[in-house]
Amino acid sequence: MSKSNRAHFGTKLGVILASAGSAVGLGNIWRFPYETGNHGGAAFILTYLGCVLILGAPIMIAEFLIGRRSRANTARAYQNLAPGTQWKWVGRMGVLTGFLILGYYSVVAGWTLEYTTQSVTNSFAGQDAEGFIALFGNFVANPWRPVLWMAVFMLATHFIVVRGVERGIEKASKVMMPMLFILLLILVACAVSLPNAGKGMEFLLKPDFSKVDGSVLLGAMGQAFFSLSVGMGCLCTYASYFKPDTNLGRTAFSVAVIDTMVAILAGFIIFPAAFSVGIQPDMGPSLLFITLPNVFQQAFGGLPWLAVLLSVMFYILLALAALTSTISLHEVVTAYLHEEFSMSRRKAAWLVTGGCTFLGVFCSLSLGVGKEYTLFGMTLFDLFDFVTAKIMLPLGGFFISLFAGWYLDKRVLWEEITNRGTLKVQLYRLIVFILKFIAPIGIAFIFINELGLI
């Protein structure tokens, strides 16, 4: 596919709400909140957003520009930047990365509907604590229905990207964001009116410095580049459908605040409404499938109806940010398949759609009927996680941040955050420092802690 025919976003406003619903996912939701929870509260919201500010959007635009300057998939993109180089590995990395990723990711979005209907079907009253723990534990250790749901989010998600840029991703963006900030909205203005809200207000809103050290820093830099997306190829691969005239950097910047305002209400969902019925807020699936039932029966069981109604749209909004992330996943890898072995985008979409079915059965099934096979230790669910997550991802950004600030001629730099002289860009030798110094070490230190070694 030639520069000049390839597909692009229609509209400015469909980039950004396409950019950021690749970053909003479900880390938005759940682990921005246990993250929160864990490590002062106010604190270290504070210091996530000076990380987004500072490496986060950044980084962003050097992957922005990655895609745009080569106008190809992830892969080929270094390919076409830095020819007869080894840097086409890290191009690669990021499709395998996508790859991985949503073949367990599909697993526990699946268990957004399986949620939802249970919501809708009102199957939470009358449980307790132990009754939440207990479905949970029931619905993953069956060998089929979360594998069923699995298989339906990623026809979901195929749905959309075989339709293509504009017609497929673009126009499901434009309706599917709009809507989980209106399901925020609501939620949040449930959440803070319960008795003894203001306790989660205060702990998101009244930073206590004094519980800011090392491990809240690192933290922080680690929530901003997974909640941001950065090393996955998907900003590459949506970049590569921007118009010349984009501008990267507002587009970067609009992607981080929304990227953090869905991130931080999310917390004033969650934080007062736990606080209300006194549950402190736990990590990952508990948070989710456990916790926040219980917060809803208890904080709404005098009102059945409204109840079923908020836990049928938290589920609601959970699917919405899975399927934003989701499909942005699914195009890198669609996107790579089609460019690189010249087939249709409908062959290349059933490809992807059938290997990370394929993946996220055996990843399901490694949680209950398989969970005793076990590969250092670890379950195929938590390998593919720990190696996505804590390995690829931050070599992902490490060599995004030194291709950009090192390899590439400072020229393409300059044409590309200026869009070739035409925008004005006070912080531009601030951005190339970052690239070049702060991002580098700041993502080595990150990976460093992650492996356990600091």
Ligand code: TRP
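Other form of same protein, the form predicted in complex with ligand TRP, not the form predicted alone:
Here you get just the chain by itself.
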């Protein structure tokens, strides 16, 4: 495709919202709370914030500049900027990572649809914490329902991706993001006023640094990459649709702030509520789905219609937030197939949809009928999550920072970050320093530390 034909995002706000739409999703509202719960609370959150600041945000800038400079899908981007080198493998690994993430992410996205319909039919009414645990357990163990919802979700993603960048992705993000934010604020207010919510607040706010070990560091780093959509060329692909006057640094900063706020708000809903009704914080992937229905039931027990209304709205918005993320993952792989193998966008999109649905079936079944089959002690679902979030994304981030910090000409960095000198970027030197030294050394340290070599 010739450069001038490539699609663009329409407006500046559209750029931020689409990138934030990619970043904000199940990673913030589903994954962040359960990782926080698994890793002991406040100390994990602080470690996570550190990772966002010194790894995630700078590498996001690197992805942006690689994408906008090359104006190509993520694999081609490296070939454009580093012709004849092996850097293209960073892009290719990113495409594979995106494919694998979509494979299990769509399963959880499907759960949000089930919970939407359960809310509509008011089947949560009168349940207690035990009831919600059983409800979730029965649902994921069912061989059909979660698989069907996953497929529905993949199809929805498919059709938006086929409609193209501006009409589909940008429009969708513009309305949903602000609505989701407001609803989260309402739910925080409800959750913190539940009886015994204080213990949950303590869990979130009182760090116990003796708990920070290799697995906390790795978990926090993985969560930072996952939540910001960084490390596999997702934002690199989006940046290839940015305009020349998009301020890359500011966009990255805005996305990181929005993304982090949503995650923290989710934490302030889940933990006060979980402690209030006696749900263990380390329940793992089921945490959101067994805790949240309690908030609606407990806080609005006297006003059942309000409980139904708010929970329907919440699950719809959660599904939509997941959708703007699955779109971005799908787009990476679709753009790659479309541009590299000169197949039509439609055909490329069908291949991705088919392949991910196939993976999704196995990931979904691995939580129910296939529970016995584990690899390294993990179900297929957990294995996909572990390998992508905790290994492939940080590894991608490692190479992206090396590429931007060491391989690319300093002039390219300067031109892209300052828009050819038209912007004053105060932190310019710091950003370059982080990309050169802090990010690669930090990631390497966390990997080596987790392997127990230090």
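Take the two forms, superpose them, and find the largest set of C-alpha atoms that agree within 1.5 Å; that set is the rigid core. Just so you know, these numbers come straight off a predicted model, no measurement behind them. Positions refer to the first chain, counted from 1.
Taking 2 Å as the criterion, Glu340 does not count as shifted between these two forms: its C-alpha moves by less than this amount when the rigid core is aligned.
With the core superposed, Met93 shows a C-alpha displacement below 2 Å between these two forms. For Leu187, the Cα coordinates differ by 2 angstroms or more between these two forms after the core has been superposed.
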